[in-house]
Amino acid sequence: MDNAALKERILGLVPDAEYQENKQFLTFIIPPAKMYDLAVKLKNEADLAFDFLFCLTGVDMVKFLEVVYHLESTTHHHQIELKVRTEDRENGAVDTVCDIWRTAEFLEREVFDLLGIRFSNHPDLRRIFLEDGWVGHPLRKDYVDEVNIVEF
C-alpha cells in the first residue's frame, strides 16, 4: 500500500483524524476518544499490521500536551505518526496502548513521570525516573525549580 492509499484507510478508520503535512512521516492528529480502537485496528488488520511502536514521546506544546506515537509494520514496511492531544494539562489523560504493543508500558510511564500525562488503564503508571516525592513535571515548559534548574 503507497502513501496516499494508506492516508485514505486511516482517514476512512478515523474520519474526524486531521491529516498533518509531513515530510517524513504520515501524520494524523486523533482525538482522544478514538485512539485506543484505532490502535487496535492498525496492528490487527492484516493490510495495515502496525505491530511495531518504536517511539512514544510527550511534548508539551504550551496550550495543550501531545503523546506523540511512531508506528511501523515490519510487514508491509510503513510508518506513521499519530498524534493525541488533551488541552487539560493538569489533568490531561490518554488510553493506554501497552496492552497492544507492550513497549508502550515503559515509554508511557515516561512520559507520565516527565510531563504529567495520565494513561487510563496502564497496570503500572508510577514514577520511572525521578523520587516518589518529586513535585512537578520537569518537561513542561511552565516548570519550575530554583534549585535544579541552571539557567544562561
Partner chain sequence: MKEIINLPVKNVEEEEYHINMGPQHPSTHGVLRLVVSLQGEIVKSLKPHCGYIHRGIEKMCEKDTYPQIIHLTDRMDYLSAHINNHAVCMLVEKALEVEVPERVTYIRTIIDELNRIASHQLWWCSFGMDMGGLTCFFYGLRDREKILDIFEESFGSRLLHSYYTPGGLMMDIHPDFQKNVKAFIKYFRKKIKDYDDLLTGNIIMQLRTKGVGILTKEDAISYGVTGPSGRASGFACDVRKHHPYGVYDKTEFKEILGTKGDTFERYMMRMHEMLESMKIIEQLIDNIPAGDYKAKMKAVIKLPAGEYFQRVEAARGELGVYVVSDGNKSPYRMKFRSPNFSNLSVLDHISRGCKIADLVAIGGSLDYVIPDIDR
Given for the second form:
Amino acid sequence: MDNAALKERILGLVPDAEYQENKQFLTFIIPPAKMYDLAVKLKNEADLAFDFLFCLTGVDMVKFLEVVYHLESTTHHHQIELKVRTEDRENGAVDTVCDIWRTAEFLEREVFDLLGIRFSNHPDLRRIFLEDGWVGHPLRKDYVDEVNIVEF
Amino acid sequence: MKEIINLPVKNVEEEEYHINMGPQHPSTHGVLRLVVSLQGEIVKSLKPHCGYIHRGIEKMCEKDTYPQIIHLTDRMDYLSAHINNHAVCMLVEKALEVEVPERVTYIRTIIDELNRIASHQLWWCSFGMDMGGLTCFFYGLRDREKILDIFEESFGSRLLHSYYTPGGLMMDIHPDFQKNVKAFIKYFRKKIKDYDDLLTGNIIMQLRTKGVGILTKEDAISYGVTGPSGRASGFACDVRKHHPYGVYDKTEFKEILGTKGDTFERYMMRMHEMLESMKIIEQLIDNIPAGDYKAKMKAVIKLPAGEYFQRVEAARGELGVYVVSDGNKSPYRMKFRSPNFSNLSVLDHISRGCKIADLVAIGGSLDYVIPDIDR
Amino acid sequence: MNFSIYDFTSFNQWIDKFLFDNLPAFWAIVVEMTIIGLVVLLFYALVGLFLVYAERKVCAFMQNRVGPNRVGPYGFFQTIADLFKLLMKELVYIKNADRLLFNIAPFIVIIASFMAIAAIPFAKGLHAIDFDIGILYVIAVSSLGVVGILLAGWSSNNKYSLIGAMRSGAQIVSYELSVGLSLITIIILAGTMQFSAIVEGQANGWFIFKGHIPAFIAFIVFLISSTAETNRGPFDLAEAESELTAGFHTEYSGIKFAFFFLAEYMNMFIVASIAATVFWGGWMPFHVGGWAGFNHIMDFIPPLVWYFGKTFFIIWIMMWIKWTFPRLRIDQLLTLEWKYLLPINLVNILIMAFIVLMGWHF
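Hand over the structure of the form predicted together with the partner chain; the form predicted alone is what we had up.
What follows is the whole complex; the chain from before opens it.
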C-alpha cells in the first residue's frame, strides 16, 4: 500500500483524525478516546499489520502533552506516526497500548516517569528511571530543579 | 518455643523467595538491578529496576547545541559510540539537506563496522565469562585492542570517540588506516577460529544454550527486540538492509536470520555478524574516494522547525533518534529509542521457568549495555 | 646412621629411637606428635601458597597474559604478599549472621583437608600415619569439608551463599559416590586399602597400565568426579561468580576467606595425590616388567621427585580443564553423575572384578 492509499485507509478508520504534513512519515493526530480501538485495528487487520512499535515517546508542547507513536509493519514495510494530545496534565487520559505492543509497557513507564503522562489500564505504571519519591517530571517544560540543573 | 510449634505449615515446595541480582553483580555488566522471584533454583518472574545511571541525557540535549549532543551520544551505548554519533549526524544533515562528501560516507561506514566488530568482541568476552569460561575474556579483549589501536591512531581516542561531526568528520583518517584495517581483517579471520574452538564448539556451552530462553518471532516483534537478538528469532530488522544509510546499499552483505530464537542462536547471530562486517569492510576499504572530509556547515547549526527521525543499526539493535525542533540551536525535545531498553523488557518473558544459570546466559546473549538503557 | 633420599624409614626410626632413649615414653610421643603436626602444617602452608602461585601462572599462560611478575623473581612471592594482605584485612561481621557457625565453618573446611593429608605417602617411609584402611579414611575425611561449606552458606544470612551451599551439598554428596566407586575398582585390583601396600603393589607397573581398560576408565571417572568434589571449574557451581557473586563464601573476608581459598587448593592437591598414588604408582618410579636396566636407571630418580612430578602433572590437568571449559548447570551436573558416571562406574567394577578373577591383568 502506498502512502496515499494508507492515508485514505487510516482516515477511513478514524474520520476525525487530523492529518499533519511531515516529510518523513504519514502523521495523524488521533483523539485520545479513539486511540486504543485504532491501535487494535492497526495491529490486526491484514492489509495494515503494524506489528512493530519502534518508538513511543512524549513531548510537552506547553499547551498540551503529546504522545508520539512510530509504527512499522514488518510484512508491508510501511511506516506511520500517530500523535495523541491531551490537555489534562495530571490525570490519565491516554489508554495504554501495552497489551497490543508489549514493548510499550516499558516505554510508557518511561513517558510517565519523565513527562508525567498517565496511561490508563497500564498494569504497572511506576517510575522507571527516577526514584519513587521524586517530585515532578523532568522533561516537562515547567519543571524547575534548582539543585541539579544549572542555568547558563 | 511455642511460636515455632504454632507456625502455619507452608508448602515449602511452592514457596517463592526473592533475590536481588544487582545493582552490583558480576553478570549484569553494570548497575542494573533485577529482582528475581525464585522457587529453589527456578526463576518464576523477574522485575528489572533501571535508572542507577540515569543521567538525563534527553534533558541535557534540550540545552545543548547539535555538535555538543554528539558527545552525549557517545555516553549512551559506549560500545557502539560511532554508530550513535552517526545517527545524530545524519539526522542533522538530512534536516539541513546538506550533501555529505562521498569520502565521508565511506569512512563512516567502515568505522561503523569496525565499531560493530569491536562491540561484538567485547560481547563475546563477557558472554564467555557469564558462562564461566574466564579465558574467553582475554581472547576477546586481545583482538578488540587491535581495533582500538586503529581508532587511536586515526583520531586519538579509544572508547568515546566523537569522531563524526554534523557534515563530516572531525579530522581525516590516518594515512596508514587502510593498511592497518586490512592487516586487522587478515589477523582476525584467523583468530575468530579460536573463538569457535574455545566456546562455540564446546559441548557444555551448547548444552547450556540450546533450547534455553526461546523467543518467538511474534514476541520479538511485539517486544521490539531488534539487532542480533531479534534476528535470531527470525525478525528481519536490519536497518542497514531495510532503510539503508551510508554506503550500505552499495555493498553486498547478508542479513542472517535465525529460526529457533534460543540463546545459542543469538550467540551464533553475532558470530556471523562479525564475519559479515568484515566482508563489508573488505568491499569498501580499497575504494575510499579522495576528496574533502567535511562538508561546509554554518557556524551555528539551527534545524528548521519540525520533527525528524533517524534510524541506524547499532551493535545491539535499532537506535532511533527523534527530534522536535522549534528552529533554535538546540532541540525542543530529543528522544533516543535505545535498543537495549526494548531488549531488556523481554527478559522477564523469556527467562520464566529457567534456572538462575540460564538467566545469566540469557542476559549475556541479549547483551546489555546499561548506560544505554538508563540514558 | 645412613640417611637416604630413597628410603626415609631409617631416618624416622632414628628420630623415634632418639626421643624414646632420652625422654619418658609419654613425652616422647607428645614431642613426636608436635613435630609431625608442625611439619604437616608447614608443608600445608607452603604447598597451598605454591599452588595459588602456580594457578595464577598457569591461568595467565592459558589467557595470553604474564601473570604475577612484580614481587620477587617471576612474581614468586606474590602469594606471600597476598597472605599478609589477607591477614591484615578487617574481618567483617555480618548482621543477623549465626556468629558461632559463621566462625566455625572455615575451620571445619580447612581441618578436613588437613586431616586427609596425614595419610598420604610422599615417599617410602614418609607419611604421618599408614592406616590399613587408608583410602577409606581419606574419602571419609575429605568429604567432611562439605559440612563446613553448608554451615558457611547457612550462617551467612545471604541467599546467594545459601544457594551456593545447597548446590555444593547436592554436588559433593553425588560425586562422592563416583570417587569412592572408581577407587574401589583399583582396590579390587590391588587387594588392599593401605596406601603403602598399594604403592608397593605397583613396583612392576602402575595400576593404570596393569588394569588396562577398566583402570583407565576408573582414572577418567576419578578425575572428573574429584574435580567436581573439590568445587573446581567447570563444576564450580558453589562459587559460580557470574551467578552467585562468590557463592558460599560471599560474606567472608580476610583470613577466613583465605582459609576457604587455601582449602580449595589443598583439596585439589589431595585428590591429585590420591590419583597419583592409586593410579600412577605414587612415589614408585616408572617400571616396565622385565626391563631390569631401564628400571634401575629409573630408580635413581628420587621418589619425592616422582611423587611431586605426578601430582603436579595431575593438578596441571585440572587447571587446564578449569581454564578452558565454561561452567555446567546444576541439573546437567547431577545428570552427568547419576545418569552417566554412576552406571559406567558400576559396570566398570564388574569388569574389573571379572578381569581380576580370570587373571587377565598384567
